[in-house]
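One chain comes next, on its own, written as structure tokens: the form predicted on its own.
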Amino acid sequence: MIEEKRRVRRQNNEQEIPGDQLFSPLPADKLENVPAWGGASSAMGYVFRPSTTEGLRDVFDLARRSGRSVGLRGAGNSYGDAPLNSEQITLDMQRMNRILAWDPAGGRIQVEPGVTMAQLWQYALEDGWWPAVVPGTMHPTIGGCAGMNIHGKNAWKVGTIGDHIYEFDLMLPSGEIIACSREKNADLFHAAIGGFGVVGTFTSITLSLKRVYSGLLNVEALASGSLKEMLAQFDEHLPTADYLVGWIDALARGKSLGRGQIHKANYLPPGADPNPSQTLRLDRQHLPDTLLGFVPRSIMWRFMQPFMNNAGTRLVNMGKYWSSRFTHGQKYQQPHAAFHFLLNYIPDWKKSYGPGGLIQYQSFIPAENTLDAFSEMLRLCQRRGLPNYLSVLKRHRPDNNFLITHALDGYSLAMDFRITPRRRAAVVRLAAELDEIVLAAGGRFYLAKDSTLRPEVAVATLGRDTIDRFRALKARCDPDNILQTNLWRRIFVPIISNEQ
């Protein structure tokens, strides 16, 4: 039996554990069902929540003794299987959530990896600082953001969050802690950021924040009659905007294909806000608890649920688009939190997709191929009867530093697909067809959102040399291959197995 387990572990590129200790029992009270954020997948596993570096070492020691792998999880905001580790150990980092150091004059902050984006901006805003890069929700941990190298609505201008990380400490599965920066252990620095948690675990991260002179942003709403018009509007406003994001009606056809709305935002310059001490207060940033002053936002997903189908979404999108035509060019001021964290505006909005959850497909296409590729993708979804219900367009800049990267000089389109038992297989087949369009256009993918990427597509987009370099560095830092996740085994283990 032990030899058979070893054979299986070698086939799966998992760590070898000597003797009778293979797959030793773990505490039953640690066994939990861990869901992916999108709700379309989950995994049973043993979840540990250490609060200190010694606690981290204890978990790695336990993994080694019991013959288990360890998967890292921040706040669990990755849409797919990046934070899942079936029947193995999951390290939930949320209890390591202390602010370690703060320089309010220079805007540099050192945090533990479990500090959330909400903690970060709430700690620094009243001193006049805002995170340089934020996602569409304030709940991810900074360790998770670094591990996935997240981007925001200003990606073409300031890059990813990794571009604003000054240094970090990384614990290897051996328990050794290595200090990393662009000058010290630079190869590990550029691999762990974006390395989806299989190189080591962050124990502290130091970031540089953005100086702001008001708690408000100047926002302008622009209607776009088609994808072609939206891309032209993006190009027009890129030189003058601090943030740009586009919503696309994925059900519109013909000349209206890709129509939607853009929101442009700019920081207020020094002196433009007559009362910055007031607008920077936290109580001026929090999202309201009610809609229209009386409807609790916590129940809004229930009102959305009946429209989460092709006919309902078509009706909602039509209303939203024509409303945007009437407000085209409207300018107003909005708090930072209200502009950035739309995914938190309606709590539990993902529940509106139903118990099957959602899969997000996000691709990145070079600018010169964006119009043709995204147009073809939207048409394909419509032909297959699987139009996505939420589509978001963003602009990006190339990244030549981080090893596993999604960034390029172009655009991304994030598309949410509702999952039901009948639709799941069809969505997976559709994703494979979409992959071919992305590959033909020279595009890339984003592992934080992924649920469907195939090993051969990862090789085609990342490149064999990049994958080999990443594997070599992982082998150096994690020779027993203790750090694993379902994503690692789905995408990267088959690549290794095919070479053997």
Ligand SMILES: Cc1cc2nc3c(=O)[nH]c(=O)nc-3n(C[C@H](O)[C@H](O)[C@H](O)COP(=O)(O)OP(=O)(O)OC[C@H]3O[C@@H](n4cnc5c(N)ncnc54)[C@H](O)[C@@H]3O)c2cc1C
Second form
Amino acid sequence: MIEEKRRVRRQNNEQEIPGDQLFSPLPADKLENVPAWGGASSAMGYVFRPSTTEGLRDVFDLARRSGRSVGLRGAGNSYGDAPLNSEQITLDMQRMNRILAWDPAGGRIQVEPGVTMAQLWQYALEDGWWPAVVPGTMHPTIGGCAGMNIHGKNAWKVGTIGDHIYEFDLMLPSGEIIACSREKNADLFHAAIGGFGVVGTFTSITLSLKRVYSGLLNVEALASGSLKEMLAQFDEHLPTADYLVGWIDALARGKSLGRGQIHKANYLPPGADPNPSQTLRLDRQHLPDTLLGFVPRSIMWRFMQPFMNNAGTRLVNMGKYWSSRFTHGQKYQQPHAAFHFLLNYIPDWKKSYGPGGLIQYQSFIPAENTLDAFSEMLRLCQRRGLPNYLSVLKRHRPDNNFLITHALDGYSLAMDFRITPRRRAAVVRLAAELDEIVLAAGGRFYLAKDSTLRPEVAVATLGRDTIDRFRALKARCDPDNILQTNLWRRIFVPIISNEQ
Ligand SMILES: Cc1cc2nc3c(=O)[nH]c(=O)nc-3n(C[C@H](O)[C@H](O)[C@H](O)COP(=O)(O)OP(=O)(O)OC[C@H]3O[C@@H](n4cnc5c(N)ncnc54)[C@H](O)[C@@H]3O)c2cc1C
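Having seen the form predicted on its own, please provide the structure of the form predicted together with the named molecule.
Time for the whole complex; same chain goes first.
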């Protein structure tokens, strides 16, 4: 943008002005250090938190006047640099958090983008509705979830959140607002969902919720002695489950490689809950304040900290796995919130990773290659002395609608790696090796979790044609390239620059 301003000045025969003086300065009191959720990176920049669409337009005007780019941020729950914008402007959407319209008979809701998942389910549940797709934490905003087109533990059955978005309004950096749906501006609809915030800003989103007949889910816990067994159990239960999620002990070796536990959950059918108006009440969903009846949740992460190393995690995983054998086949009922937002049980659990934080590596592998690819990846992590401390397996279905997509007919494995100054370079090298396995297996990656993807790998997995179409759409919506993030500059700008 600076170059463009210079070019215009030269064209007009105006005097050259050095760097910063070309543009209006930004208020220093807006400078903040914004951390990535995983805590392994951060960005110093100017943060604005408007509460209205007029306020959004003002920020875009300011960006233009000051020659800066604008990075969109929801609740900052992406693990890596997707909502970061170093030395530039960050548009934090969390104050645009009003519920605009609600139809309790049909389950359709219109919200501002800063409404969180927590706000959404807490608003709708007592009317008998639950969000069709939720992530593993209730803190993300709906705008951020649409920006990444998130998936839940029911991804193979209901797809991604985009499949449940009916329409949205998108503000372009020019200030123009475009209404998008599957019928109206369909290309933009399918590019902005999953478009990681570089196409436009959602200013309102209308989505359909799922009818539920109880505040409880029927849950079944199953132990799996190996990855092979776990995949077979998934296959067996996919036709009858509403939700399935697997935890994997990434330190187990040999015949036990990939052992772990599956949780299967099902909605209660109409009439099965004798007292739905009670179980649907919010106070029946709340996560307990203490664990085991006496440990305050808020200090739990301190107890986890000593175990955040290979030996400690091996011990914890062993205990968890063997207790799962004892509870194998156990069936119980659990409130929706407790089942879905397990990670919110322990506030600040990520602090247990220490000051260097964590990097998550989530890859998606076609079903026919899942066993080989994930086995190879688990073994590689162990050989490099970098087993991950939390691994989660999910089943997905293909997505032929959204332009930038992580979904496919197969499984994903999310792996959390602890970062310390000594381990950082080794984890980045390991990620590059893992990338090769994923590419060879025909797999994909997920930008919401990403910190390590390289441009050439993005081209290989997304395909040149998809990137070109996305880029053309972005150029149409954002000709001055105002919308940028660290992730955009890390992965996509080099791809574009190499072509020129
Ligand atoms: C503990 C934990 C568990 C998780 N579990 C899952 C899971 O099970 N499944 C899953 O899919 N994800 C999961 N996630 C990832 C998370 O759901 C996504 O990263 C989500 O995008 C975060 O939303 P956010 O509001 O925090 O957005 P941010 O992280 O702030 O932003 C996400 C992206 O959306 C863009 N954006 C934000 N607001 C807007 C807007 N108004 N208009 C356009 N673009 C916008 C940003 O530029 C950015 O690219 C998990 C994250 C955590 C921390």
